[in-house]
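Only one chain is given next, in structure tokens, and it is the form predicted alone.
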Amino acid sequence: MPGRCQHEETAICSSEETINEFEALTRDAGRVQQDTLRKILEANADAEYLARFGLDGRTDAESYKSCVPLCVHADVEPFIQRVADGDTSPLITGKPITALSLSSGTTQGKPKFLPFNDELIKNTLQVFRTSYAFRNRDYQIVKGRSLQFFYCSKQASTDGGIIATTATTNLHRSARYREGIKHIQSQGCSPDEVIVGPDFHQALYCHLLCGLIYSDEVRFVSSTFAHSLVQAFQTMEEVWKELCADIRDGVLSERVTVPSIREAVSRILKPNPHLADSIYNKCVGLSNWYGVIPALWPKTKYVYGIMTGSMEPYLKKLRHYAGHLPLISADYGASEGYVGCNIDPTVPPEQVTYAVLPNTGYFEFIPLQKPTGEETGNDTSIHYIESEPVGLTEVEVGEIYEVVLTTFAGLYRYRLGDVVNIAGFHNSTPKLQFICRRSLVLSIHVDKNTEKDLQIVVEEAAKLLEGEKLGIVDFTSCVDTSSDPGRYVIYWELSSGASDEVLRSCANALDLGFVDEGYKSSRKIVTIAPLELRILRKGTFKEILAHFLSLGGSVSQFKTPRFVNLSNIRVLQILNKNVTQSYFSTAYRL
């Protein structure tokens, strides 16, 4: 084409080859993923998890779900424990596990470790890969920079001198990974000495910094979790001043001490009055930092994150900081491995769906479907009537089912714990809505709710709080069984104090709000006692955010709890000293 410069031809034709590389694929995706699966059996048939089921080398799908029993993360724990000692035979895979990643724990309080291997470098950049094409599609960006906010944990070393760390991390500090995302998407802002820094606070410092720096440049902002990027800004509103001081002298912060941060960013830190003034003039001028992102970063595209499940709730103030800029949720994926990629950027992040890639794992799919009303027992996972497995292609629109994973990794029949809904095909490959984790539920009796539907009654009972101009900071929630019958207690952070006559309401808002109907009828003969709302300090989820990352955890993996089981003690124990006030409903009152 005419006047086109050479770096953005290629850019286009890279994605228009990948965008028809997934029709392609996906045209065929049942005849894919048998030859995955083969691949998959035929690449670790060796391995000891699978020898003891007595496939004997065959690699079609009907031998190995007759063979190979579905499983849960504790059957494979002892094989994962096995590599972590330092036992180099083919365990789960055919090749040596080299690097294990630690899923976040933030529901359970632990971490689990998980296998990681190349093949999951190879499936993500391809994941990535195909929703950057598609978005470069809608959004076209041929040159410039993205202002990432992205954080590696510490790596630990097992007692077998195995890695472990997060995924995220694993993935930062493959080569194959670095230079594979170089040719996907813009160049970041921040050196990687910020991304890789051991200190999350001056890195996030850096990144806005840095950010700023290169502002005319960027095109669009990102996280892994939409939690980050409103944290980021959170704390841009906060410390701005301090930000056009340094690019106003060009001397960094004296804040900023890790060697390797501060003489990476000084680099690209010089004196820059102009811009400092500018940056100054527009912040002043922001009502409420409304818009601080296209005000800040005028060429901006788009916001980019994980904005599905647990991080709906922070929708709400991303808008805000947002402006008129549109939010793309980012792809769909675990610790364990891509389930699939956001190929409609321009929907909104509540209605997103996401396209199975069918050659990066084999998938099956467990149809669910909900009681009628029968005693179901009080366990701690949503309780469904499950039907045999199904393959990619045969899940049917508008059913719900649990994703099961086999991975190039060395997870076979792999129970995720992921709901989703088939909400329709692209080609013959099904595009998934996210609707919850099973495990994570509030449930005292027959009473069933998810993290969905406390985040429908959180929301709505939030609405009294506009009266007084409050905002929910952050919520989590538990069960309290320490008297009978036990009640839901629900925990908010607010953003200043409200009257203690918005509080009894929201109490009550909350209680009323959860239409389950084994709640409505439990509360109505007591069986369930009334909710407690509790009120917390201001910064208890900064500190519970602190605990997560003493464990070893990194701010992109980070997903605040919405339900805090019993076994995790600690982020119980951080929360309950935090709590100001208390408010028990009265809404079912005889």
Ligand code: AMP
Given for the second form:
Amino acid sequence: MPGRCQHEETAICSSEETINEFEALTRDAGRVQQDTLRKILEANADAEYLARFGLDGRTDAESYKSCVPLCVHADVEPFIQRVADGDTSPLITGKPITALSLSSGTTQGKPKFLPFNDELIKNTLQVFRTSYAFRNRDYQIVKGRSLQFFYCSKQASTDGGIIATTATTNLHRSARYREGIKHIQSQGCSPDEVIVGPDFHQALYCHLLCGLIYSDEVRFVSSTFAHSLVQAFQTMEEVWKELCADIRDGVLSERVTVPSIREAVSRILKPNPHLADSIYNKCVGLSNWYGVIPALWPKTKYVYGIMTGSMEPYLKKLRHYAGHLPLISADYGASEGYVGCNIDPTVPPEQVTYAVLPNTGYFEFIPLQKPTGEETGNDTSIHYIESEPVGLTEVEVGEIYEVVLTTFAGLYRYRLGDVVNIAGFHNSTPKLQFICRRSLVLSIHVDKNTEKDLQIVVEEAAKLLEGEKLGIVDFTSCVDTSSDPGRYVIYWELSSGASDEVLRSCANALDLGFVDEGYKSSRKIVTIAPLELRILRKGTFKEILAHFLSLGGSVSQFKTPRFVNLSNIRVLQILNKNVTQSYFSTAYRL
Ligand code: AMP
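Show the other one: the form predicted together with the ligand, since we just had the form predicted alone.
Let's see the whole complex now, leading with the same chain.
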């Protein structure tokens, strides 16, 4: 393999070594992909899932593609279920799978089980090490700490005794990961007991507290997804006086009751009236919390977390908290495996791309084209015209594709369901721009709208709120087909109350904002009824988050569902019981 970092097992590589390794791998991406496929197929040749397809020891891409079909989660589920039930025979991988990850499954309301193994840890460390090396080139961090808002979820054990938890928790549970990450980036502020603690509210409070205790040492602020960063500083607005009191007296607030968290945080909390006064005065001096991050953590160089896709709506608020600091989007991956890393940290999140590391899996891309004429079909997957999958180095700039993964953890030609645009190449590996998840669409019949379409429409309509100095806290949508014709329903939680007049005009703007021809023509002939805007009580999205956590999810992985499937009854119930006002569009009047 070209240019491998000599110390990959321990992840102790200099930034320069790491960048050299990346350059070598990506210069030869086509060959590295062939090698990677061979390794995956050799290691797993005996796995029952693969053996059925008659590869008979062949490991070349042509044989692989002609023998093994594309698959979706439902195709692998029976095998994963057997793993969960304790079957240790080679089912999807040569070596038995000993842990499972729960993917978020926010749309359907049902988390999915996915295989997790050491190879995924190794890939994750390689991706993190690579993007950190590139970050360090532009924003050099020599020593210091990072303020990290990371949370683990509860660990369940399946009937067969297999650990099942979120991918982030699986990573944090692993000594190999904890050791590796220590050598990649600055040490966090919070003790491990906070990260793995069972209560998210207490963990969040302690992350803030530990961050303040080490405020002079913090060099960057991060979380997995931007949502957790916004949530953290919104909480800061509510609890800052209590945090100051804790630091002044050196006594931890009684709100922290979990013994392991209390003990670990109390060990680092010492009375410090000087620091408490300084934090207090800085908070009082802020205007509406603008720039709180650089004010309280003055040596911070940037704010880091996934900011693309369903996280884009949080950017405005995050920029407010970050003041002049750059926002850098973190890498692109899924519980299934990592896809790409951000090697251009100075690019704003809206334009960020992800370079694929060709040795972390075998990647294929299904070319997608939006239909030009009227297409029918009422599946929940956006209806693109698909062509035969192409390899990593065969994709074309400017074209869109669905990502297909073959991983070291037992997924073969697995459709990830994400749509990406090819923004360019770095050497011979493509740089992907995340567009949306394929399944998240508002669709009643011929109309098809993606998560991205919805986001654009909501952002445009929300401009009408600016005159009233209001903002959207969060939003989601569903289709209401309980009456005929069905309609789109958009839910908004607002920062405070708005007038009926403004909200009525927002409902019209939303309805007119969908530019998809299928929607517009259906609205004109009323085969789709007027759009409804439902306003939610404050705190509704916190309730949805709590529900997600109750299913075993972790805050670090949470993505607000931008579209709620009718099968996701519990989330629909939460939304509908919290509706305070409702406005029907009067646009498209005949
Ligand atoms: P999960 O299944 O909970 O592991 O979530 C994985 C999904 O999160 C991916 O399939 C993407 O849809 C989304 N995701 C992960 N990383 C990014 C990113 N950098 N930008 C946009 N979406 C992302």
